[in-house]
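A single chain, nothing else alongside it, follows as structure tokens in the form predicted on its own.
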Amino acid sequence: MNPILRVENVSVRFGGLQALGDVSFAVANNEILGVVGPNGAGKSTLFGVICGDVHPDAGSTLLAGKSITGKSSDEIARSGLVRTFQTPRPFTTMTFLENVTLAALTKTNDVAIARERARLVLDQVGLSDCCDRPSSGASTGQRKRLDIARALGTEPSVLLLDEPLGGVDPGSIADMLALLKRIRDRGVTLVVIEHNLEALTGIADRLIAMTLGKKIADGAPKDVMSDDRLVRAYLGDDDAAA
């Protein structure tokens, strides 16, 4: 493996709660890595550590071999790693194009170049017809795509996606999965938290499973999804036995 992202022995404690405990894994360049586990497993905290929103009590994170531990989210984004959120947060007073142009300005001071980059990205995510619309009127699916477009506007090498299928119309899920594959094919490494396990296992190269702040499995999707520890984490010991 040629890792573009490496998480090494990361631990986070919030008061008496151990949110993450000695979590380690690596992500290969151009890989789609899925992160699965029940609510409260520590998945979002893990994303927070990687992107600089949460400072770990122990451990380190490396991007392309360089430590990003302790850096701000802005610094990390400029280094090439950005995230989307479970609940997208567009600037609702701006149009779709203005939202993405603002993100693209992290890579250039030329507004015309940033605007052209934004148009290309909006076309890439299937929102080219929404450029001049106010983002306040976006549907859930459009907000998800806009959030991805804003992230892509920064020209990332690694993109963390927090439940990109959450709230998306079931009929649009296949299109969203195809979009994620196209993003990877354009050279962006993806790390994806997703509760739609069937959809995630269909596109992920590898999964890691978490529960109670710890990594419990790491491997091929079919192997991780059949791991007894993950089944028990989702169902509880009694239901898993049944």
Contents of the next structure:
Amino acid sequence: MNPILRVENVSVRFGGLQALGDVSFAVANNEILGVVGPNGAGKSTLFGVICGDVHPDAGSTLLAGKSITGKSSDEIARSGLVRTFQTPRPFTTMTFLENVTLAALTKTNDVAIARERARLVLDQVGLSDCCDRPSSGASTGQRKRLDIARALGTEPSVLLLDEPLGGVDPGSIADMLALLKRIRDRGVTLVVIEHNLEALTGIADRLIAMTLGKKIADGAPKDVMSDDRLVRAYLGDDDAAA
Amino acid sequence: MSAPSVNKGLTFAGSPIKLRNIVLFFAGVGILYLIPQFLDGKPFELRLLTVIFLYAVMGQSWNILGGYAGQISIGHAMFFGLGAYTSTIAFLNFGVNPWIGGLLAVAVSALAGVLIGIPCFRLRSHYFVIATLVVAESIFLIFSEWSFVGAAIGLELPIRPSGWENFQFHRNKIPYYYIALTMLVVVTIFVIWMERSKIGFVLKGIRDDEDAVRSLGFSPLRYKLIAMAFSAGILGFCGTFYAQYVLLIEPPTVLFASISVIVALIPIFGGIGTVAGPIIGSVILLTISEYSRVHFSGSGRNVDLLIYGALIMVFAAYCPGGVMSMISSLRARFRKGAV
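Given the form predicted on its own, state the structure of the form predicted together with its partner chain.
Then the entire complex follows, led off by the chain already shown.
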């Protein structure tokens, strides 16, 4: 395994709550890693730690072998690790194209070059028809794609996707999954939090399962999905036994 | 990703620009440069236009920080005052030519903006607004007590022979008009460039969602400080202009909170975050202010503020985006009607 991202013994405590407890895992280059677990499992906190929004009480994170622990989120993004948000956050006074152009400006000072790159990215995510539309009027599905396009505009090596299928209508889920695969095929490593386990299992190379801030399973999607601890985490001990 | 090809066409700072807009802009500027030929013996109109240009520049400078970056300041009088005091003190104590003093004023105000911005930008929203007010009031109080800067009495510039070299014009005030207009043209072109450049994109992103901008790899603090330096520096030169125009500066005329409010009100009224907004806001509000000051004599100051207040309330209720947003929605309706 050639890990591009490594999380080592990370712990986070919010007052009396242990949000993450000694979590460790590695993500191989060009892998799609799914992160699953019920609400409150610590998935979003884990994302926060990786991308620098949350500073861990213990442990470290490494990107391509270099420590990114304690760095600010903008520094980490400049290193090539970019996130999307659970609730998409487009720049609402801008058009779709301007949103992605801004992202592409992380790689160039030339607005014309950034704009052309943004057009390419919007085309890749299936939003080429929306270039000049204001992003304030975007549907949830379009916002999700725009969020991904914006992240891709920065040309990341690792992309953290927080519930990319959340709010997407069932008919568009297959398209979204195909998009995620295409992104991986272009050499981007994906770490995906998702509650649609069936869909995630279809594209992930590996899953880690979490509950109450701890990693409880790590392995092939089929193995993790059939792991009793994950079933109990979602359904509770009584229901799982039934 | 390979480097894409770039569309050829008329561009400015990497963004497309319409030839029609360039022609209209320079035609308008040309007309404004010709206007003084028709203002001989009309000192009120000359003064009105000069003041409109000055306040439009001040509005543009506020708009860089407040309109584009979304950092609402109600303490911008401090940069205006610092500029006025810098060039005046440099002239009175060291004999520095006011033009050089103006450049010093830009540097001092910009530096002050950065130094004030570093702690204040840790705050967001209302807390940032309050911080700018508190800092500006502190500077006002310090200058009101500090004998080196003339304390509450202020500083008087000695009268020198009229001429460009002294930045003083006594009988014929037309050169002040040209200087103010040139300031407006230069600053407006600068703002158009900035709006279309990388800086403009990032500032607008910060205004919409600072955390999202950070998540892409930009440092919001860095860009807010750049905006603050631009904004404060421009106001610094405006302060020098004012000092050379009036030849007397004192805390209530160059550092008082009402200046901060008016400077913010101009772009808010005209159209926040737009290039034309501060110009439109200045034309309307300064015209009301100057005419009410003249026609209502001693009580004029209060009347113009009453009218300001009424206008702002009407616009806040019916057109919160200012005059420019009203124009945009009227245009959209007209186009819809035409279709």
